[in-house]
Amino acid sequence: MEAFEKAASAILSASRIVISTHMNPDGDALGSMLALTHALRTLGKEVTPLNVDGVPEILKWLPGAELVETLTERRDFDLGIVVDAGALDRIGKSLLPIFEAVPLLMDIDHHVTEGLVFGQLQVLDQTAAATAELIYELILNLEIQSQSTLVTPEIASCLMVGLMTDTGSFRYSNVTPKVFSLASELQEEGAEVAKIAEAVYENVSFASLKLLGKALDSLQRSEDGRVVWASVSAQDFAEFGGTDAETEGIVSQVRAVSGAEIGMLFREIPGRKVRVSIRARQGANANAIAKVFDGGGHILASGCSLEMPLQRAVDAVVTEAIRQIALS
């Protein structure tokens, strides 16, 4: 509780606040950032939410999504907050100077990787299912210290998205009694679960489904079936006019193969960069694989980027995954 109290106190003492999260943001990253943005604006703070990749189409319905900028010329912030990033450099090279220049930097995350903790203030808990859990607790502390009512249906909806997506709709092993209690509280605060689930899972673009087809057509697995992977090439993206954000969720389909302990999706981004999403079943470690390639995340869900052609990236990461699975 001391970490939340210190974080709330620092926020209340600040006037101009910049917030960001990791590249290619998911539901927990954006939901957490926007929930905090709404709360701080209610408190009268100047808040600039940033993401280097912007808001993916599937999440543009989130309350406050239109506030997110990809870059800003401002440098007069007195507090920087990074949520759900895993490491500071995961916010993107173009945003790093902004956060390196702030006099006070705060790290809020449920990804806790040794050696990658940053900032003068940390609110970290690797037992939390989602960063949204921590943001909710922080907002409650802000309510107490400011004697204000902050949680609105908009905030509750943003946090529900984070909770829902990072638990796989409450299916993953990170689901605890606390998760269900929080979901219940958020619903009472105005989060409409059915509408949120439809917006997140049943509102995909044509390009997204075509890219899913391409990925599944490329599906491969190791000889023992413990490692499964798929890829989406730059040519696939160009053919359907798709974006990297439209591959969100495909890696879960890959990991769903019976007998797979590690599922991976490789996406070839223009400029020969290859982004890799890694998902693990209980007992395997996705983060250990990602760290070899300077990536990060947590045990069951991690990612990394490689500056090399697609096939070379596939060969390198698959080889490492097979090696680590053999050791487990």
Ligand code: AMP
Second form
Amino acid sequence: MEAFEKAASAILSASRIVISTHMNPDGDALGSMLALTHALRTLGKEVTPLNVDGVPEILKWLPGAELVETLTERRDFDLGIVVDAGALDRIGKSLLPIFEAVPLLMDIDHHVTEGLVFGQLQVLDQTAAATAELIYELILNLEIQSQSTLVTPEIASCLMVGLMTDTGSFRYSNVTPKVFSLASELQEEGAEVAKIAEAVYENVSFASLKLLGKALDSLQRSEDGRVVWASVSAQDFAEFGGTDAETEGIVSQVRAVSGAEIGMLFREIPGRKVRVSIRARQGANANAIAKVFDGGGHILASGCSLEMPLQRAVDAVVTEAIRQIALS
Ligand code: AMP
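To complete the pair, please output the form predicted in complex with this ligand; the form predicted on its own was given just before.
Zooming out: every chain and molecule, the one shown earlier first.
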């Protein structure tokens, strides 16, 4: 509780605020960042929302998406806020100097990895299903401290997107009674659930379905079937003109294979590293695998990046996953 109050008063004392979140932003990252942007603008703050990769096509309809910039020349911020990032370097190399230069840095996240916490102020809670949960509580604190009304239908919609996507539409084990209470409050505040669900889930690009086809074609599993994985190569991305963001969600289908305890998706990002998404079924630990490769996340959903050719990355991570699963 104290963390929210401290964060709210730091925000109220600031005037020029820069906000960012992790690269390849998902619904919770952008929903959280934009909800906070709207609230802070209502409070009269100058807010610059940044994301190194911008807003993916599928989330361009989010209220305020057009405000997001990929870079800024400004350096006169008095507060930096990083939401949902997992680690500071996940905001991207080009944005790091901006956040390293701010006099006060705040880390708001439901990913809490030892050694990766940063800034002078933190609002961290790994029991929260989504960073959106923390942002809502922070906005309520801002309302109390500033004695103003901040939650609008736009903010409610942004937060609902975060909550909906990070809980797999209220299906994952991170769903608590609090999640349903929050969803109910957000709907009361004007979030249109059916419209949001359609925009998020029934808005698939042609390229993303083609990439899903490639990934499924590459599907493999360990001898005992407890580890299942798929990959999308740089060549696949080039062939269909798809982006990394368009492969979001494939990994849940990999984990859905009967008998799979660990599901993994390897993506060879042109000009970048091999990005690995790791998902575990209850009882297995995705985070322990990610950590071996300097990644992070939570027990059921983690990720890491490897700087090596695709096949070598697959071999390394699959071997580790099979080793860990055999011990569990
Ligand atoms: P993803 O598979 O990209 O959806 O990521 C799953 C979870 O792992 C998210 O909570 C991310 O924050 C976290 N994660 C992914 N990649 C990394 C990384 N390289 N370092 C730290 N955390 C990561």
